Structure formats: C-alpha cells, structure tokens
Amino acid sequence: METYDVAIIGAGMSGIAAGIRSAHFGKKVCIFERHYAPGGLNSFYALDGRKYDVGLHAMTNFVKPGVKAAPLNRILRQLRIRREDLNLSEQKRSRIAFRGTDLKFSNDFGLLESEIDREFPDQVDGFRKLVEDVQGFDDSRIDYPYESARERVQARISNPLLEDMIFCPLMYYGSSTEEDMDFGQFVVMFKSIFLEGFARPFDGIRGIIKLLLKRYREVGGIRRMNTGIAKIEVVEGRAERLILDSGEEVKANIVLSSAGLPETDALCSEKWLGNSESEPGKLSFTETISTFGKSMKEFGWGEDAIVFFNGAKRFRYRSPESPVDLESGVICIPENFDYAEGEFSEGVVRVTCLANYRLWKSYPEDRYRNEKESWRPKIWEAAKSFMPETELAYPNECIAFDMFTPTTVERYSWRMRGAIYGSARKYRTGVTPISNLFLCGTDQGFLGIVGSMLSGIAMANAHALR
C-alpha cells in the first residue's frame, strides 16, 4: 500500500498551493482529483475550439509589488512564484449599478469614496468610519466570534440603498449565507475588492493553473487525475487509509481536504457532523457566456470590467423561488482590463445570477435543455438594462455561447447542491475531530483565488510541515 506524508483531496487552488508548500520542504505529497481537469471551482474547458473560464471573473486582492503584507505578495513569496509570471492586468474601472444610482470604483480606493460623497453626501462620514472599522479589525485571527455584518454596517450607514450597494459585490464574490455575512468575512471581502482591487491574467484562469502545476512538478509533487476518493477509513479517530474510486487503498500521515465540509464528512466512515451541521450551502448560480464577432468596445461597452447590478427595491441575496433571479447579478467583460489595444478580436460577456438548485435538479434532460435556452436571453436582457445603449442585437450577433447551472457545478466539482461558496458553517482553523484530517479552501472560510491559495498554504504550514 502506497504511503504519503501528505494526501490532498482536490486539485483546486487551495489543494495545489498546499501541495507546493508541503513538497517544497521535502514531504512526499500526492493530490487526488476526481475530475480530468485541475482548478476545482476555478477551472477552464474547451467547447467548439474556444476556451472558457469557470469561476474566475477577476483576481481580487491586487496590490502593487512593494506591499509586503498584502495577501497576494505573501502567497508569491511562500510559493516561490515570480509576480511577473502571473501576467496580471489591472481593472480600468468597475461599477455597482442599482436602478437610478451608480457607484464607480477602481483599484484606487479614492474613486469609490468620491462617488459615495457625490451620491450620498450625508453618508460619507459614516462610510469613512466604516472603513476605519474594517481597517481596525484583526482578520488574521481565525477564532473570532460571529458578528452580523448588517448590524455593524447599519451602525455607520443609515441609508438602505447605500448599505445594499456596499453589500452587493461582497456577497456575490464571497458570501455563503443568505442576506447577511459574518463581519469578519465582510472585512476580508471589503479589503480584497475595495481597498485592494481587481486584476486579471491575460490567459484567464488557465495561465494561473499551469503556473501552479509547473511549480508543483518542480518541487516533486505527485498528481493523480481521474482519481477520486471514495472513502476515508477512520480508525480510533484517525484517517487510517483512503479508498480510491478504483478500490485501491493508500495511506497518509496527514490528509488535507478541499472537497468541502459536508462533502468531506460524507467520505468518512465515522461521521463527525450533526444533521444540522452537515447541511450543504443554499446558494448557487447560473452563468451565461456569450461571444461576439468583434470587440465589446465596438458595441460601446468598453469601460466597465465588472458590473454588479440590482433592479429590485432592496437587494436580495438568497436562493430564488424561480430558476434564476433576474433582479440582480454580475456582468464581466474580460477585455475591459488594462490590456494593450487590439488584444481582443472577439468580445466576451459573462453574466452571473443567483439560481435555484432544487428546480434545476428536478428537470428531466429535455426540459433542462429547454429551460437553459429559455433563460439565456432573459438573463441577457436583465443585464443589458444596466449597460450603455448599444446597437448589439442579441442573439443574432452572438457567434458562440454556453451556460452553466447549479447542477453543472455539482456534476463537475462534486459540491453538494452546486454551492459555490460551500456550507454556511466554516471551520476557520481547518481542524476536524479526525486527528490527522484538515480542511482547506472554501469551507475553511477562504474564498476566491487568492484566498484559496492562502488557505492551502496556511494549512500546509500549520499541519503538513509541523
């Protein structure tokens, strides 16, 4: 039976980062991935000759090279990766677009502050106090108690519209709970989006994945694709062996799982979560990806990299009653980052909306396909109403498209209910009742590409390298 120092479940960002860190210090490491493609919730695929990103709109936490304490630069040092190899381009501008009110923001935080001063002059002092609260919160702690972010924000912001506009980007990019967030998670997302910012690698997520895998190979890591873990055999409170989908058995001194909290518990021969704790997350999404025969600049959509939109009286962040919630969402136009002129001959628009897993799961195959075809133009029209007027005729000028639903996420990532941000309950320390089994990634509470890598590094440092 093969024995490893460290076995890692899942070749997502946290798993690969944990593998690099562990193998760099001489550990015998193997990553087991059930899918044929690495990346987990941030992966890519090809369809009819075109490559599509999954998950990535942009990398958060962008800072300039000299900011040593920033998460992005800490990660690069820990993984021994050169910053220039990421090939990142900053956003030009993004926007929070509610019916009748826009707030622009960029990687210069002063733009958002000036926009709030313009649109909500009576709220700007409270906003500045909220920023002080964020900057004064010690988010390096992993044992802080839960505190309602809504209540903390309402203590500083009295205008419900501004409150919702602040929460919309943070929730869409990192909340696993409906309608509210833990204030600690709010702080992490506020810093990563507003105080730091967005950037995007020219090649999308595939460039980052290839860079990480190259580094993993260089330090001697082993990777087994199309090789899922069927069961974690627990003996006397310890993960004694891993049983693969093929029936093969392996052993490991340390097991790091990026599969998710309820998903990892379900693998264990001895369950350690109670019924309420093992509840999968409720939030999932649809995304449409539309490709056009010319740059989006030519259609008049050449300014905003990402637009967070909401057309309802109040922003609702919850699983909708209908298959797709058309009231709010996220629009991403990849070419509107600071790339050289002429880099994009085709325009791509991605639109992400909240979706109802239960309904999508209930549809038989024919109905499922028909529902996708029905909702795709509706999603486009909902997003289009928050963008500049254009002569673009959809779908006539759309030369390629694809759409994923919550069941797509479940099928390819094995996340229960297609819950992209995982369970509402997080194990911030990564420690489980199984003495040598630890969580990393989403259900440790670290979200996004930078957060996921940071989680993998932290868990490797704390447990694999002890």
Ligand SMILES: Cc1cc2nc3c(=O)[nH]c(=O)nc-3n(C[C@H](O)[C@H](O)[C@H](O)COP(=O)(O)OP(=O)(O)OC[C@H]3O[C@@H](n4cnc5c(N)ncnc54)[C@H](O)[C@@H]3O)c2cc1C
Second form
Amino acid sequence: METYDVAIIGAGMSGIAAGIRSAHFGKKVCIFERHYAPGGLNSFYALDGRKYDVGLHAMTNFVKPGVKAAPLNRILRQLRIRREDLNLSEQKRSRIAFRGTDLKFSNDFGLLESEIDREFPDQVDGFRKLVEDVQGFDDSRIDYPYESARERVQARISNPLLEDMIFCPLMYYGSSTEEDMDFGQFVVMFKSIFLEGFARPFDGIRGIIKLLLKRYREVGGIRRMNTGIAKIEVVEGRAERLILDSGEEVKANIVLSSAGLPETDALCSEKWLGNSESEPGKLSFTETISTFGKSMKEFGWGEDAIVFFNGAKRFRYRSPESPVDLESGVICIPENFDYAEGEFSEGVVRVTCLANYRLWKSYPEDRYRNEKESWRPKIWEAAKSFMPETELAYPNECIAFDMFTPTTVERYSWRMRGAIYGSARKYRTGVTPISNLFLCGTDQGFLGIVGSMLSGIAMANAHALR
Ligand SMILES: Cc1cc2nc3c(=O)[nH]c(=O)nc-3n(C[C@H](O)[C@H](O)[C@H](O)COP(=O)(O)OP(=O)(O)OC[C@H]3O[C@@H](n4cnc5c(N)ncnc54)[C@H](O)[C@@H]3O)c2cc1C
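Just the form predicted on its own so far, so send over the form predicted in complex with the ligand.
Time for the whole complex; same chain goes first.
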C-alpha cells in the first residue's frame, strides 16, 4: 500500500498551497482531487470554444510589493512565487450601489473615506473610529472569541443605510453566516476589500492555477486527479487509511482536508461532529455570465470593475424564499481592470445573487432548465437598474451565456448545499478530534483566493511540518 507523509484532499487553492509548502520541505505529498480539473471553487472551463472562470471576480488583498506583512506578499514569499508571474492588474474602481446612494471605492482607501464624507457627513468620524477598530484587531490570532460584527459596527455607525452599505460587499465576498458575521471575519474582509483592494490577471484564474501547479511539480509534489477520497478509515482516533473512489487504499501520516467540515466528517468511518455542527452552510448563490460581441466600454459600462447592489429598504443576506433573491447582488465586469495588455474584443458581465439551494435541488431536469431560462432576464434587469443607462438589448445582443446554481456548485465541488463559503462553524486551528486529520481552506475560516492559499500554508506549517 502506498504511504505518504502528507495526503491532501482537494486540489483547490488551499490544497495546492498546502501541497507546495509541505513538498518544499521534503515531504512525500499527494493531492487527491475528485474532479478532472484543478482549482476547486476557483477553477476554469471551456464552453463552445470560449474560456470561462468558475468563480473569479477579483482577487482581493491587493497591495503594492513592499508591504511585507500583507497576506498577498506573505503567500508569495512562503510559496516562493515571483509576484510579476501573477500578472495582476488593479481595479479601476468599484461601487456599492443602493437605491439613490452610491459609494465608490478603489485600491486607494481615501476614495471610500471621501465618498462617505460626501454622502454621510455626520457619520464620517464614526467611520474613522471603525477603521481604527479594524486596524487595532489582531487577526493573526486564531483563537479570538465570537463577537457580533453588527454590534461592533453599530457602536460606531448610527445610520442603518451606511451600516448596510459597509456590510454588503463584506458579506457577499466572505460570510458563511446569515445577516451578521463574526467581527474577526469582518476585519479580515474589511482589510482585504477596502484597505487592500481588488486586482485581476488578464487571462483569468487559469494563469494562477498553472503557476501554482508548476511550482508544486518543481518541489516534487504528486497529484492524482479524478481520484476522490471515498472514506477515511479511522482506527483508535487516527486516520489509518484513505479509501479512494476506485477502492484502492493508501496510507498517510498526516491528512489535510480542504473538502469542508461536514463533508470531511461524512468521509470518516467514525463521525466526530455534533448534530448542530454537521449542518452544512445555508448560503448559496447563482451566477449568470453574459458575453457580448463588443467591449462593455462601448456600451457605456467601462468604469466599474465590481458593483455590489441592493434595492431593498434593508440589505438582507440570507437564503431567500424564492429560487433567486433579486433585491441584491454583485456585478462583475472583468475588462474594467487596468490591464497593461490589449483590449477585450468581447464584453463579459457576471451577476451573482443569493439563491435557495432547496428549491433548485427539488426541480426535475426539465423544470430546472426552464427555471434557469426564466431567471436569466430577471437577474439581468435587476442588475441593470444599478448601472448607467445603456442601449444594450438583452438577451438579443448576448452572444454566449452560462449560468450556475447552487446545485452546479454542489455537483462540481462536492460542497454540501453548494455552500461556497462553507459551514457556519469554522475550525480555526484546523485540529479535528482525529489526531492526524486537519482541515484547511474554507472551513478553517479563510476564504477567497488569497485567504484559502494562506490557510493551506498556515495549516501545512502548523500540522504537516511540525
Ligand atoms: C462563483 C464563485 C465566485 C467566487 N469569486 C471569488 C472572487 O472573485 N475572489 C476570490 O478571492 N474568491 C472567490 N470565490 C471564493 C473562492 O473561490 C474560494 O473561497 C476558494 O477557492 C476556496 O478554496 P478551498 O481550497 O478552500 O476550497 P475548494 O476550492 O472548494 O477546494 C476543495 C477541493 O476539494 C475537492 N474535493 C471535495 N471532496 C473531495 C473528495 N472527497 N475527494 C477528493 N477531492 C475532493 C473539490 O473538488 C475541490 O477541488 C468565489 C467562489 C465561487 C464559487
């Protein structure tokens, strides 16, 4: 039976980063991935000859090269990857758009501050104090106790509209809990989106994944694709053997799982999660990807990289009663980053909205397809009302289209309920009751491209390289 020093479940961002770090220090490492494609929630695919990213809107946490302690630069140092190889371009600007009130922001934090001063002059001092709270919070500690972010923000901001406008991007890009979030997670998201910022590689996520896999190969890592872990055989509190989907068995001294908390527990022959913890995350999303025959600049949409919109009186971040919540969402226009390379010959608009997993899951195939068709124009109209007036006729001018629902995410990532941000409960130390089984990635509590890579590195350092 093959024996590894470290077996990693999942070739997503956290799994690959953990693999590079472990193999770099001479460990015999194998990443087992059930999908044929690497990248997990941030993978890529082709449809009718066109390239698509699964998830990428923007990479958060963008900072300039010299900021040593910043997550992005820490990752690059630990993985020994050259920054220029990421080929990142900064956003032009983004926007939080609520009915009648807009706040623009960019990678220059001063823009957001001045926008708040313009729209909410009586709140700007409170906002500055909130920024001090964020900067004073030590998010490198992993054992901080839960605090309600809503309560912490309300202590500084008395205007509910501004409160909701601050929460909307942070929740959409990284909250696994409805309506409120842990203040520690709020701090991580606030820094990564507002104090640091957005960037994107010209060619999407594939360049970053290829770069990571090249690095992994160079340090001797082994990768087995189309090879899921079907079961973790637990004997006397240890992960004794991994049983692959094919029935083959392998052994590993350390197992790092990026499959998720309830998902990893479900693989174990002895269950260790209590009933409330084994509940999968409640938040799922749908995304439409519309491609047009010319650049969005030509349609007058050439400014905003990301728009977080909300039309409801109060911003609601929860699983909706209907298949899709049209009140709020995120619009991403990938061409609106400051690319050094050429122009985009086609325009792409991605729109993400909250979605109800249970309903999408209940539809038989024909109904599922019809529901997608019927939600497509509604999602477009909801998003369009927050964008500059345009002559664009939809769907007539749309030359290609794709859409995913919570069941698509579940089908391709094996994440229960298609919960992109995982379980409400996070295991921040990565430690499980199984002595040699550790979590990394989303359910260790770090999300997004940079967060999940940081998690893979931290968990490899703490548990595989002890
Ligand atoms: C639509 C969408 C948009 C997003 N937009 C952004 C964005 O703009 N910016 C950003 O920073 N982040 C974004 N994210 C979030 C980001 O993609 C994730 O937070 C991050 O990729 C999670 O990485 P991970 O390694 O923790 O988990 P995953 O990517 O889920 O990796 C886990 C891997 O484990 C594999 N696996 C599961 N079970 C098994 C098993 N039993 N055996 C073997 N393999 C298994 C899965 O196939 C998967 O490849 C987005 C995600 C989605 C879905």
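Residue numbers count along the first chain shown, from 1. Residues that one form lacks are left out of the comparison. Owing to the predicted nature of the structure, the values given are computational and were not obtained by experimental measurement. Note that the rigid core is defined as the largest set of C-alphas that superpose within 1.5 Å between two forms.
K.L.:
Looking only at residues found in both forms, which runs of 3 or more have C-alpha shifts of at least 2 Å between these two forms after a core fit?
P.N.:
This is the sole shifted run between these two forms: 340-342.
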